[in-house]
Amino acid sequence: MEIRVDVKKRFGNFDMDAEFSVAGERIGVFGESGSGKSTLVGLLAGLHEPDRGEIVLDGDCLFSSGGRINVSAERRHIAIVFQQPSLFPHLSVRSNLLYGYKRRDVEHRSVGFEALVDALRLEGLLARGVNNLSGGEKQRVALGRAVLASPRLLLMDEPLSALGDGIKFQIIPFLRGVSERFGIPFLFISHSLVEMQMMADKVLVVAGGRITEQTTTDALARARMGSSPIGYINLLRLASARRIDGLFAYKWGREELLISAGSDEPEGIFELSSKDIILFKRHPEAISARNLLKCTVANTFPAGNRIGTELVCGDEKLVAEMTNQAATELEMKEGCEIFAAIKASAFRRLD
């Protein structure tokens, strides 16, 4: 997918002046509330008409003020999943799902109903009314309805912001999985950097109605590490859980990590802040932290008034941080050996 945008739009005292060209299947749009993210969604979908400019999707011109082109929203075949599911309350789950599907010409239906229901695990919900669903179930139905319209592009406008952490991180695998399974590219809009890391590959950063940066999710997380109260969030997919002395031991590459916030589920995604990794130049004689990893420094990078460090630990990588003074005392440089200590309580399960 390739999107080229060069548009201007004024809403009251707010000016949108967006110019960018981006290609990829999983694109993030990141910015604070009021930065213009939802306005951009409306312009792409055809819900708002730019004052002037041009919008081109995969070579097809959707809007051009100079060429007097403005393809209607229904003919753009772009689907939106909003923050609120906005399901039809008088229809069942099945009827909600089929709403867009029935309105798509048969020859253009690329997503099968049964396959979609299976992918979103909706089998037991089809006969229910939507008022009898949980927040997470409603969002899965809203996603399914959008996907069954066989869109050329899926816009997800803060689809997780109304959900609690326990639910939102269960929804993310469905969001990514459906896109990958049915080959539908998406723009994922959010003000959460962790959501960006889990959902997108490339990111458009929006501020004041303008695209201020185009980068990767990892580069964005590293750049904002020094100013973030939670630092850089390492996302770890861990497997083969087993119990040891009240803790859970998980395989992580060639390593095994002891975690207090585990469960009997065999696999899971955990977050670990760069602030919770303590580094040693030499192997400590004794520490209270239950995890001690022998790592190699891959590189270091500035992060505000701190230093970020990428560590290679066996087959896996971590990002840690420290003060400039600590980096000097530890003689941090590419290729040197370091020991990383992590408390069992430092990990937080996300899914």
Given for the second form:
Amino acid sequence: MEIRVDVKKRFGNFDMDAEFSVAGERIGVFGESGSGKSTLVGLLAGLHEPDRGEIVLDGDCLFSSGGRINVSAERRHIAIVFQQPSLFPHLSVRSNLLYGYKRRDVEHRSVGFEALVDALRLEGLLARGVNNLSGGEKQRVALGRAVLASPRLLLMDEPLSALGDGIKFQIIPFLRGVSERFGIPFLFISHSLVEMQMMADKVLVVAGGRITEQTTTDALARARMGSSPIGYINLLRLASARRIDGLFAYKWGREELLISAGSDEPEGIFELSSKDIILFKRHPEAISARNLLKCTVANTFPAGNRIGTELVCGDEKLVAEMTNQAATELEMKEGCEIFAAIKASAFRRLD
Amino acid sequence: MLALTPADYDAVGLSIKVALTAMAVSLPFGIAFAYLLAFRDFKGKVLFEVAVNLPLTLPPVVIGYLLLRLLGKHGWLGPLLEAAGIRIIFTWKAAVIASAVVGFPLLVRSIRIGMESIDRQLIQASRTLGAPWYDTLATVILPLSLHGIMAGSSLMFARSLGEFGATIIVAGNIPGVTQTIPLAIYEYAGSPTSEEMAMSLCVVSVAISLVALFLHEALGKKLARRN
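Please could you give me the other form, the form predicted together with the partner chain, since above is the form predicted on its own?
Then the entire complex follows, led off by the chain already shown.
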């Protein structure tokens, strides 16, 4: 998917002036509340008409003020998953799911109903009304409804922000599956850097109605780790849980991590802040942290008034941070060996 | 016991017929006007809104007089109607038109409130899922504004049942032809010996209104349960 946008739109006192060109399957749009993210969604989907400019999706012009082109919302085939599920309350789950499917030309239907129902685990919900579903179920139905319309592009406008943490991270694999399983490219809109890291490869940063930066999610997370109170969030997919002395042991590449917030679920996604990793130049004799990893410094980089470092631990990577003075004392250089200590309680389970 | 003459039964039947017809004829226009006011921006919208609501503030007699000037034999449309062989003034159709015009703002207002109470994101979702505006209207807006449509229809039905001023001017007060319940009561009220018959028609009027209100409530509850 490739989208080229150069639009201007005035809403009262707010000026949207967005110019970007991006290609990819999983694009993030990152910005604070009120920065213009949702306005951009409306302009792309054809819900608002730009005052002037141009929107081109995969070579097809959707809007051009100069060319007097304005493809209507229903003919753009750009579906939206909103922050609120916005399911049709008078229709059953099945009818909601089929709403866009029935309106898509048969030859353009790229997603089968059964496959979708299976992928989103909606079998038991089909005959139910939508008002009795949980928040997570509603959002899965909303996602399924949008995907079944076989859109050329799916806009996910803060689809997780109305959900609690536990449900939120259960939904993320479904959201990611949209591009992985059904080949539908998406723009994921959020103000959460962690969500962005989990969902997108490239990111457009929006501020004051303008695209101020275009980068990768990892580069964005690293650039902001110095100023962020939570640092850089390492996302770890861990497997093969087993219990050891009241803790849970998970496989992480060739390493094994001891985690207190584990569960008997065999797999899990955990977050680990760069601030919770303590580095040692030499092997410490005895420490209270239950995880001590022998790593290699892949690189170091400035992160505000601190230094960030990417470590290679076995087959996996970790980002840690330290003060300038600590970096000097540890003699951090590319290729040098270092020991990373992590407390078992530093990991937070996301799913 | 109710003391109703054959003419009174005619008046009751005609009242219901006029009210139902006015409601049925106005409904498509009411929905269209409410949709325009609720969802569309266009030049002169304020003026349009004022025009739709004007019958609410005008005395019914004024409306009746204007309709007479419009539809009468020597009115603005009179020659056209006569050429087409259509006679409206002093027929039950005139009573329908008078009721429709007087009750129309109530109908539009209720439907519009119903439409405006719909979450806009549902409409946006429908459009981005491939539904043109008329499809969205049929499959999302109308089903979700049914309570507004019902409320408006009930109000209009009730207003039509009580319509007097405009009706007497354009339809006259001809027993068995254009005489509705209010017109019959008006006639009885002028005669000191007809008190019992006037009261009987009042009772019938109250009974019809009660049935209409109960039906409205029951349907409203059914809709609320469904949604």
